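Below you'll find only one chain, the form predicted on its own, shown as structure tokens.
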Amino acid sequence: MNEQVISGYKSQSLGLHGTIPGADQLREKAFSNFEAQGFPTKKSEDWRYSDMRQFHKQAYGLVDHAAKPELPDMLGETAARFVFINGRYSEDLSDLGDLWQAISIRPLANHFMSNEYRVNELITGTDAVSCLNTAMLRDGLVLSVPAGVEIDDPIEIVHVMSDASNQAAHVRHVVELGEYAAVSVIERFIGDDSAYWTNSVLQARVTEGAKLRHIRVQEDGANAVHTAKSYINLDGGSEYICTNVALGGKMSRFDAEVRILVDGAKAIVNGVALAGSGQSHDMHVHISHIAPHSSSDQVFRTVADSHGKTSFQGKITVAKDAQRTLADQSFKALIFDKTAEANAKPELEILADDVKCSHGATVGQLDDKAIFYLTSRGIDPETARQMLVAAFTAEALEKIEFDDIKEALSGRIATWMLTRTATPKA
């Protein structure tokens, strides 16, 4: 990799030793793992579809300045709301509402200023992009919910990039829920038009009995870069229910690992990407089955127009021990016209007998016969082509429990097509 590549992160990561108590060595690690491997390439079997030459060229600098934009309305009601502002956090611009009287929400330097052995239990990361994002720790949110304790509204937090053109922000944020608790946790992701790079990671420990929620919803300026990676470890009759929605920037992917490791719990990942001329969305899951009695399920739905593209990768792993699993997974994807790309590997990897899992993944176009059959009884084809469209999209999107938020995002899907005007060709 490109040697002033390599020096200016490692000058980043040294003028940041101090800011984070006691991860000086942690970072330096992280570093050592970033500098081993580099930037993926295509040659990477998971990274086939992203294309990181930009990431190979120069170094995005940390952004060294907050400026305070508008921000966008929410999503719909919300028991708190915290923002980020080029990946720092804005005290004046959150609002708690009644939420620090359940649970426990500190910035992260905060949250090791008094647990500095903690500290270790931030995940460093296998992949070059997460190893950087550990070397480059600054900000994130620590979100501690007590057992028992169940939060019936959603926590959204807000990631906010202006005028930060080449430069990035790495922000981390870490969820911890006791045993039987219950939180829904929204992450929206927004922009202006210059060319940043959102770099976040979010990893959660979810104990027995417990529920984390989480959606995702990716609208980065047009010119942006969004990688972003989850890590969820799940105990007993423990559930995770994940959404992402990708629907902005020039090239994103978001990166789910979930490990099932004690009987009994649930693992749902779905999304949906929609990329228009010159976008670029990748969504990479891999669910490992560890433990017995186990679920997970997968739906993606993605559309890509003229020159866009989409891909998928989804793996589960069911592990020898993992007795008894259900796994499904459903990869469907629609082209607007020919030159638009939709990539799918779906794959299993089970080394159990007592299994039952399944996948598939089909790519298409708009069914002619259901346009004809919408148009013939006075529907427009425009229109007919957006109803088919969130008829499709509608299955990912049906395990959000919010009917406000699953129809705010129906409406962003709705908003998409209106600038998709042109007849599909084939």
Given for the second form:
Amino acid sequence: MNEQVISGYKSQSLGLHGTIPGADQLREKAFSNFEAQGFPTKKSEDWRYSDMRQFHKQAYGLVDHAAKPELPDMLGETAARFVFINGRYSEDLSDLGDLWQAISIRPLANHFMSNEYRVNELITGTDAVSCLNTAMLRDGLVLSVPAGVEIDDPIEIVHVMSDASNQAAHVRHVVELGEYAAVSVIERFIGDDSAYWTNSVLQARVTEGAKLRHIRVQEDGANAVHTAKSYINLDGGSEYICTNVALGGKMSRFDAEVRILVDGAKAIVNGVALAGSGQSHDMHVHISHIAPHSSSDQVFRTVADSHGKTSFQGKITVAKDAQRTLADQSFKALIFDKTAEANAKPELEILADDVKCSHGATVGQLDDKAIFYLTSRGIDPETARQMLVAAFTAEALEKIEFDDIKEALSGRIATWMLTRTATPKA
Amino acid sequence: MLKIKDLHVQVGGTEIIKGLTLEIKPGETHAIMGLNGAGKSTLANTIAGRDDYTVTEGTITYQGKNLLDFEPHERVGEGIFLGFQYPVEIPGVSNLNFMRTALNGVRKYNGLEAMTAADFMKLVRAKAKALDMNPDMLKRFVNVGFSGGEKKRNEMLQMALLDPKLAVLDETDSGLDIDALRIVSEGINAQRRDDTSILLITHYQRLLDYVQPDFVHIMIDGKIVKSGGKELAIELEEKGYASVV
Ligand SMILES: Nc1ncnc2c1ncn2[C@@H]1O[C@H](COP(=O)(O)OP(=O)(O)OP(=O)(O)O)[C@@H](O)[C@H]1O
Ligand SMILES: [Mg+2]
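Having seen the form predicted on its own, could you give me the form predicted together with the partner chain?
Everything in the complex follows now, all chains and molecules, and the chain you saw is the first one.
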């Protein structure tokens, strides 16, 4: 690993010492962990499809200027909106609604001050990229929903990057759901054309009977790289329903690490990725069934245009005691021509004997017969392709319970198809 | 309406249509009969514009225009409809959304405003009722899980909605029960006007009892080898291809 890169991050991390009370030790520990591992390369099985070369060449700096970029419209009806500009929480731009009456939400730094003793258990993550996120800890939200409280409308967290070439934002959100609480979190990522890095982690503890809905919409700028990790721990009878939509960036990577710790929990992790020319989207899911009677489901649909690439690695592990586990996984990829790429690697590791697991992966092209059928009814070929892609991706959006948001996302997919067909293709 | 002259068509490098000539005038109904593999569906798909069917020689003129200059969806805009021998299943696309997009595509091509969802619903319900179709089928995915006969009825519904000038119906009668055959035939007859033409492709004289053709053609090995009136179909049914041609 490049010494200059390491020392670059080291001085950044040291520079942050004292900025968050009680976090210095955690930072140091995370940094030595990062240093020991270094950024992953293609040789690591988990990262074989991700092009990490840019991380080995230079250390992304910390963004230090506040910008006033334009904010996107809300995706749908929301209970509150939190805005992070270049990785820093913006109180001015955020709108808490009347959420504060029901739940506790505060910037990570404040939370640390009052909970110093919990610092170590609060922050998880052991892979190099998450460790770097911890070593660079600056901002994030801590969202605690008290037992029994259900928030109907989703909470939107918008991450905006602006004028941040060769700079990075390491944001960390912590979600804690009390027993039988319910909340929906939409994370959005947008940015300008600068060559920035978004490195985002969300960790959640979903206690007994609670329900966390998680929607991620990644629309980073064309030159951005995006890495993200979700660490989810599920207690008895709880639910985690995640939909990840990857549209932007030149390289993006999403990792979901879900652990079912107590009986009867349910995890759904779905995703859609659309890769245009030169883009690559990599999605990883690891669902670990540790306790019995739990279920998990993964539905991923990806589309790669000419010179675009999508990858999926889905791992299901079932521990010896996790009897009566139900686990499904389905990955389907569309490639538009021979220069497009789709990779799939399902992995099952089952130690219990009374389980039902299934998985399937297919890669194909748009069905010519279907296109001809649609055009033979007067539908122009662009619209026909758009309809088929919408139909193809719909299944992976199905678990979004908010119709307006689902529609907005379908709209994004249609727009992607329109802009792609607007450029002439060989 | 349609003039086909010395048409040669290749599919996957093999010549399937080998010099076919046919003229259909406005108001006429023609039937093409022929052995399996004669090239009937190839002809129908060529008229509709399937792009892997290559016209190597000959011409197709439709309403005075060179049909081969038009893309498949433009041909529909110009008034051509193909009823498929094997309608395609499209999972994830609802029948209603499909038909509305189709109708509005054709309207747009002809400079008309898009039909509102409410008007469209009224229209499609009425047309479906005339074909004795279960309205639930409108909400289902296009042809997915439809029985053979239901698929053919769905084709007829699309024809009724698009109201073509020239309908090419490829074995629309196959897979239909007796009642369905009568209903579908009524649908076809409703489409027969002084200014419209129909080209029926069929193996059975039975359909021609309901939809009486003005001309019957026998197609063998990529060519029309014999033409006549309705009596030709009866003769075929009685004696078989070997003794008629
Ligand atoms: N891709 C292809 N390459 C070579 N031959 C093909 C190809 N597709 C179709 N054919 C052949 O073209 C011939 C004509 O097929 P077509 O479907 O037009 O026949 P048809 O008259 O409609 O028959 P049927 O009565 O069975 O529907 C057949 O022999 C078929 O095998
Ligand atoms: Mg045929």
